[in-house]
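Next up: just one chain, as structure tokens, the form predicted on its own.
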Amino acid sequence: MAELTVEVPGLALSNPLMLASGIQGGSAAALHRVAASRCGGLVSKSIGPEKREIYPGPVCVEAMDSVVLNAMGLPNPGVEAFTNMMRENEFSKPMLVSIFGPDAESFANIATQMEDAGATALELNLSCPHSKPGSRSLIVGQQPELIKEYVSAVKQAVNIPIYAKLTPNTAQIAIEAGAALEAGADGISMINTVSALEVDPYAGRPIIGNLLCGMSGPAIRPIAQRKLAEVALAMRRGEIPEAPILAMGGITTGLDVARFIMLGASAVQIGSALIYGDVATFGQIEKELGDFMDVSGYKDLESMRGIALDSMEGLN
């Protein structure tokens, strides 16, 4: 059988399938439930400085086949409650703790508290796809200098690995990836959801309560793959530092995982697929991935990592 284990800074995974941030990761009970599945690792909901309630609904809608729209409002219990929960619980799978804040200092303070509570790695949520135009939380992920400021602040505050989560809503994502890595990030998470909007013609208004939203689901997978390839190729060419990439965006099958690994990902995160199949999805995808690798002659993930990039070397 193919070897599916993955080791990246701060995380030793039994397979490359991680729970994506924002899906079933906001409480101890939910995280334990996911950890009992065949996932290789967990990512918490994004945790901020204070408790936040969910936006008025609707907050998540399947607008059409393969298209999931959401604007949750980053609901979370707040850093104090979440760090207490971490101290009181030991999870059976490695957990990447996602954090956000209004400024670099807040990111650094939250990161310090998470490290003190036992976090082994952090994911910095540097973009919010349902923010209002012009808001700082949207701009950060699109401005290399701000990315450097935020990543540097966290890097100076903690000794554990950090992953910068990037937005696809930018023209040259390799530039933002390079900024994060040059500032000290140990890896990249990509992509966040795609900025989106849908209108209910009968109501004469957007269908999501927040009006603006992010798009996920199988329909965004080719977008995520394109963005991943751009960053992985830039690493291969020496244009930006090499680092592990945790990729996500519309993954629903084992073949999808293989596609992302072949484009250079070290591991993947799975979110919207759980809407349809719940945590049993991890076991199904793991089996499909293992079967594909066995039939195709791949003995481990490294033997197929990046092979789809070989034919893209000449692209500018």
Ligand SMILES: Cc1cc2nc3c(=O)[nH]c(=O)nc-3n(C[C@H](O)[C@H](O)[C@H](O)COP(=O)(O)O)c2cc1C
Second form
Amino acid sequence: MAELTVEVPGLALSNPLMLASGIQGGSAAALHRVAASRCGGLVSKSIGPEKREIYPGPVCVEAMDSVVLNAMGLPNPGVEAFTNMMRENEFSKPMLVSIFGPDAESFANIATQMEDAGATALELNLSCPHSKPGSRSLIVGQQPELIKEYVSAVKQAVNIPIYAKLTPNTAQIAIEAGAALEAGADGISMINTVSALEVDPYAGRPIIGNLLCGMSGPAIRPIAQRKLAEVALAMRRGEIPEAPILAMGGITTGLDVARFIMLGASAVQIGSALIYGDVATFGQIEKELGDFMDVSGYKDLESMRGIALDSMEGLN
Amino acid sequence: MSLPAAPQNRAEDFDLQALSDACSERLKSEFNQAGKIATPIPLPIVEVVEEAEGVATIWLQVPTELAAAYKPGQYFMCWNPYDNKGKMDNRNFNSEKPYSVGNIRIDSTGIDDKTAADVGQHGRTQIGFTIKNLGRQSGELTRMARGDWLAIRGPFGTTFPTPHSGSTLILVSGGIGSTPMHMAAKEARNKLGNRVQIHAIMGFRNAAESHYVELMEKLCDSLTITTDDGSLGIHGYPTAPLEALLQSVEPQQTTLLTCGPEPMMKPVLQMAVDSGMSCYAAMERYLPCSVAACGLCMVGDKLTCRDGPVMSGDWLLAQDDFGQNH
Ligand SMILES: Cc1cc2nc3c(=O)[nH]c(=O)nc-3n(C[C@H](O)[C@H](O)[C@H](O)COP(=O)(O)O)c2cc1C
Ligand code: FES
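Alongside the form predicted on its own that was just displayed, please also present the structure of the form predicted in complex with the named molecule.
Below is the entire complex, every chain and molecule, led by the chain shown above.
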């Protein structure tokens, strides 16, 4: 049997399959439910400074086979309630805690509270707008200067490892990855949802309550692989610092996991697949991955990591 | 000003039937691999029937396949893309909420010949959502009119067990929990005729909000109404007549189904469990996403949207977070 364990900063994972942020993971009950599955690790819902309610629906739909659209509005219990919950609960799997806020100071503040409550690693959800007037039309993750500001603020505030979660909605994602790593991020999570919009022709308006939405699910898998390759190749070439990557975007099978590991990912995150198959999906993907590695002769993840990048060395 | 695609802007001679036919036809092409409509598909409302004070039934024309795919207990997500003035707002008047089907009318070639008396207006299949004004979106839905848009996706979730020949069903509803109880009674009667005994207890706050009484009378061997204020039927909660009813049946052959507010369902399920019969509840929780994504519909270690809404009474009674109002 192939060895599936993997260690990344702050997290010792029993397999490389982590829950992605925002799918089910906002409460103790929901996190325990996922932890009881065959996942290797958890990522919490993105937690902000205060409790936020979910947007009026529709908030998440399968617009067609393989296409998931969502605009939930970052519903979350707020940092105070979440840290209380963390103190009262022990999860059976390691948890990366995802956070967001209106500015760098707020990020740093939430990060400190999470560290105090026992978080062993943080993921910074940079797909949120900055509160400063004038920079609202872009999200933080599209502005390398702001990425640097946010990451350094958090880095100075805490001692635990931090992962910067990148948006795919930029021209050259290696620039944003470089900004995060130069500012001290210990790892990269990628990708968040692809910006999207779907109109219903009879209703004559977008089908998501929030109008604008993000796309995930199998349809974005090739986009996620392309973005991952851009970052991993930039690391190989020494253009940006090397660091572990938690990759995601449309993973639903064990073979999909292999694609991302072969492009240099250390571990993966899985979100939309739960909409199709719920938490049982983790067990299925784990088995498919193990079977694939056995039959192909990969004894562990390390022997598979980055091999597809070799075929792309000539690219510039 | 209403928005351009809102019903308010249709010409006087607009052919609503042609639009209903086209939208119903479109639904057929939207079934996914799992046999569900996974994205909200707008349908023009065919008819709105006022059932009681603040309670209305919205009828939609759907392909027979969709009505046939529906099993009692399941729900559809229902979204009004515009409010009843053809506008959009951000204060939850336009939103998407789960509703279980209250009634189905099927044409004479359809699956349900026992409902020939209810043949849909144009001999076409229709599903009816009976909605009680309990908040912004549900209130807005009760104020909708023929021609207004209602988008649906589903059917989602678990179903009641199918009754077998020679068995007895006890149906206990509170308020708008009447709708899945009606569909359960209708399906049992259609499948088993007089080879099933159906006893129903319907609880309401008062006479003014009582509804579905005639429909249930036709289907059930006995029907008892209770009201909190005594303005109709027995004064009190459904638990009082249930006590006597439970004495009169054979527990091994009986299944109790219930739907309503959790503080009502909890003692009802407890009585059923104590008397040794199997029992199930259709949970009326707010399901923000319906697709196992938000994680905001947990009861115990289950997601109501996916592992419910129909859950076994034994299991529910063991959960700390079951039994309060939501
Ligand atoms: C319903 C839903 C909610 C999400 N919420 C968050 C969130 O709170 N924070 C975040 O960083 N990403 C969020 N995401 C993005 C996912 O974590 C992930 O980056 C993206 O969906 C791609 O992976 P997938 O195709 O496996 O879903 C959300 C995605 C979905 C579908
Ligand atoms: S309604 Fe969102 S997970 Fe159940």
